[in-house]
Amino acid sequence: MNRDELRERLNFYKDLGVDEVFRREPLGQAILSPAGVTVDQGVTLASASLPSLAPEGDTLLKILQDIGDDCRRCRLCEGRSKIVFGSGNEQASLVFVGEGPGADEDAQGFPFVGRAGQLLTQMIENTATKEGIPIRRPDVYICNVVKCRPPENRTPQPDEMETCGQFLFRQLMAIRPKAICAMGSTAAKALLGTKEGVTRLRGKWHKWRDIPVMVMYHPSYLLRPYNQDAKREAWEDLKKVLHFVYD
């Protein structure tokens, strides 16, 4: 088992609430029983703390280097042009997590630069201005669950999300924001491990590790002309997040 596979396995057990592992001691060691009799203990189990999935002193630069210039860990590499890692303030108090790169992002190598990204920028900056909060898009950090564009912008498959999830985990642990905004059902599923939709999850706080998470509609969903109620709800959710983080 290589390092990446080990990290994925440990991440799975950590999400289940397991925080200890047991390792086997060498065979055939003799121990002295309380009665003074020597006993061959065979195999004993020694408790050890579950190692962190994020290396000590981890940084965004180190994570980017570990991904590499031509990641081939899953099938998404087959059609991508560029790996889209993330952008923004590396010490941000607020991180936005989306689903995956689209065509514009795949071409430029930066997240949320197409129509949905332009709407997200307007939402962040207009809401902050109206609420008297002096931030702009470069003050937050934005990334996606998967770093390569899925074919035809399809939803990422579970194994693709799991493979890229180790890097999202490390990004969030390296930044340690005050709050995370999960945009859309894919981001919510990746962070919260839930099957519930955005409509049921939005408007209230959840937790990823010990970091508060607000689920909101993905900007691409808000671009559809019939989603007027969703637009209003998204603005309300974003306003709640901004006041929580920056007040």
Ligand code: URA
Given for the second form:
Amino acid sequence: MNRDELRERLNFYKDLGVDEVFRREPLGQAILSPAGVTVDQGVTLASASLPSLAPEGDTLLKILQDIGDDCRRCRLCEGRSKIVFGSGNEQASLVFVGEGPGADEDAQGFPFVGRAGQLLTQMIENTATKEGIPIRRPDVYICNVVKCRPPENRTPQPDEMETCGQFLFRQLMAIRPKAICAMGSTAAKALLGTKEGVTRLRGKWHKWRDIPVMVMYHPSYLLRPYNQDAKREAWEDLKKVLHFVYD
Ligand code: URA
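For comparison with the form predicted alone, would you give the structure of this protein in the form predicted in complex with the ligand?
Next comes the full complex, and the chain you just saw is listed first.
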């Protein structure tokens, strides 16, 4: 494993909330392999013994199967009806990440199908049309940080985000989009590991691993009548993302 691969793997563990990784001391006498990597006879490399960055040949289907039909990894399972995995183009160049399912999404099993979802669809399709970019909602991929509806639509708690975040990260790695749009502070926090608010983060490029991330206001926030400035800013941010990805 070279330095870049090792750095990438450690970043992956950091994303999962693992702060410390211990390197196993080689057993027996260490020898240098032809590739210049230290190994001891017949014993796997310390770093090679770590689980892989993501399961080999990971796919959205495999991730969905790993979540299972009746995931009980966190307390959000108690109130949910349906697990909301994600929808859209599995080879999308652009992925939108929201917070977690609301009532409509919980009932239907698909992300962003309620009022906020209708606004998101309009924003994507109207902005794309205006800018001469030939994409529609089914061309992008949309998912959430947590896959089960939090009770009363409360903000997901850190342990819920951490537990479900591993599946979000696998989704992003399986799709490998050209850019990610993080909608709202929960998505920004999950992807960027920051407590900074959307007002400060929006409109600028950040990175999740090596993928550019644009933060924008969550569509639910834009539905509030007094947020006219935020609406204009969200449209500007979306325009920026669409041109970056599709020009
Ligand atoms: N809000 C979200 O964050 N996600 C949805 O799927 C719907 C509303």
